[in-house]
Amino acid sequence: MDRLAKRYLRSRKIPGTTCSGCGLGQVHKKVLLAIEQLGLGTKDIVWGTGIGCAGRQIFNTWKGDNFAGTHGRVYALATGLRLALPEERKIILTAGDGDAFGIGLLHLLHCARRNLDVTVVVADNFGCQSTGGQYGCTTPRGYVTDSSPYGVREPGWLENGLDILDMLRDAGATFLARHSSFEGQSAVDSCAQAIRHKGFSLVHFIYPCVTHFGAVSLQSGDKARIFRWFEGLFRPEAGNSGDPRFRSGVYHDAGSSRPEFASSLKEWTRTVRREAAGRD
């Protein structure tokens, strides 16, 4: 067991569930690492998960506060609480491509759209992979899946002009970054500025699942081959010039340049209240 795992994670928790060769345990480092850098304990971090292969996973991982949500629903839980705790305090949440961008879309862009202070790490490894394989909304097109013996034929967020991130982005994110789960510090630094970031933030990690999409989707047992071709789907320079693949980075970071909704409503909810006791 490493420093991090020793520090931050429940000994019963580890190791986890996930399995061998999967690109999920590199996202958990990559916010645990974040976490170490910015000086935080486990005291400062309320922790919250979906389902799936990322909630199963990382829940009840955290020696801190944690909880869970049901698909989709793990945003409403933390507007909540958002309201409810101290400013100080930071809320993670773990996710994946389904509780993210499918089930969980509509929660998620209200999220944004409040500007709610919480930080969301998307891990996806394109595909409802914790029920067998079947394709998702970020499968890309043409991949045969458990559920697509012929190939999926209807486009996913992330081809052919449309990025989930641009929706966020338009919804009213004010911090996001997209990268791959092999990245090293890059990678780290964009988690801490999410975690950092007074705001909604959002870190949208692409990583391999070699049980289901290896095998299934790129036809392939060696986990080197896999990794290799999730690797090769990112490149520095990838923008909007046609080229299919990703930009790792910071994506969108518009600061402080809208009100934050929680800060905000209790700020309201004080003025209300010296308003109505000044008529008394």
Given for the second form:
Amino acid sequence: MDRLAKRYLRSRKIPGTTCSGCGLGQVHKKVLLAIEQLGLGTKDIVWGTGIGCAGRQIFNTWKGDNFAGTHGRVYALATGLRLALPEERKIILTAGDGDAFGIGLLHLLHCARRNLDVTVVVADNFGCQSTGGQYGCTTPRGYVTDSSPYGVREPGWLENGLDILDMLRDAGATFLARHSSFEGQSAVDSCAQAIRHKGFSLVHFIYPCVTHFGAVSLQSGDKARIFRWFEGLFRPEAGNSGDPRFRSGVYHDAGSSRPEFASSLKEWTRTVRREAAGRD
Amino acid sequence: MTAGRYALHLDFEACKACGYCLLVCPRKVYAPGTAFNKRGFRPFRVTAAEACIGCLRCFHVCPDFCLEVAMAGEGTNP
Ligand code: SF4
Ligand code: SF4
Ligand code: SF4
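Having seen the form predicted on its own, can you show the form predicted together with its partner chain?
Below, the chain from earlier opens the complete complex, with every other chain and molecule after it.
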């Protein structure tokens, strides 16, 4: 185990059950590096997980308080927790693309609308990989998957001028970033900014599922080839012109321009109590 | 393994032999292994630690928390 796993993770959960070459651990590591960079310990953070590969592999690895949400509902659970916990206690939620941008999207949008002080880390593997590799709402168009033998026909959240991060920004999110799981310090810095941010923050990580997306959609078991294909998504000049292209880094930072939900609700409650006491 | 400015540690039992460390290393510090660990993987090996420049690329891409790059003798990280 490395120092991060020793300090922050439960030893019986490491090494985890991800497939060899799965990029999920790279995402997990970036978040832990950010936590280390901010000088935070296990008592400072409550960690929630969704389901799917991202949920199953990261669930209960955190040595501190943690919980698993039902599919797509981890954001709603975190809303209650945010109201109950002291403001300095951080809440980090790790979820997959199906959880965050599929079944849980409404809950996620309402979290953004409220500018709830949580950090959501979306580990996006371009589909429903834990169930065998079906396509999802971020699978690039045209690619063969277990449920699209002739290639995905429907438009996804990340193509043809659509970007799910735009929708989250319009819903009121105050910090958004995007990275590939293969990135280094720049991705750690975005995670650190997101965790420090007072309000709704989300970091969208794109990572390789080698077992399904790699083997079926990219038709390759060669991890070097899969690695290069994913890297190419972040280089405008690279690869198949039909593939989506992303810019890595901070996507949107609105600072403290909107009130944070839990602290403003608590402040409002104090005001109402003071007024009620004054009337007695 | 310590042979230069940096000490590299690869956890034999935790490695899943994905090969990303070798793929990203500009100095080819790693090599595929031959021996099996308890989980049935053949972990990669540190074969040229003295060539390491401490860029941390391998550390950032290792998905299984089994690589550590430290300053030799100090135990701190670059
Ligand atoms: S199925 Fe895919 S996403 Fe899930 S652990 Fe394996 S490689 Fe990772
Ligand atoms: S720190 Fe850089 S040079 Fe050293 S082993 Fe890792 S990738 Fe290679
Ligand atoms: S990147 Fe990590 S898990 Fe993969 S071969 Fe290298 S040491 Fe092993």
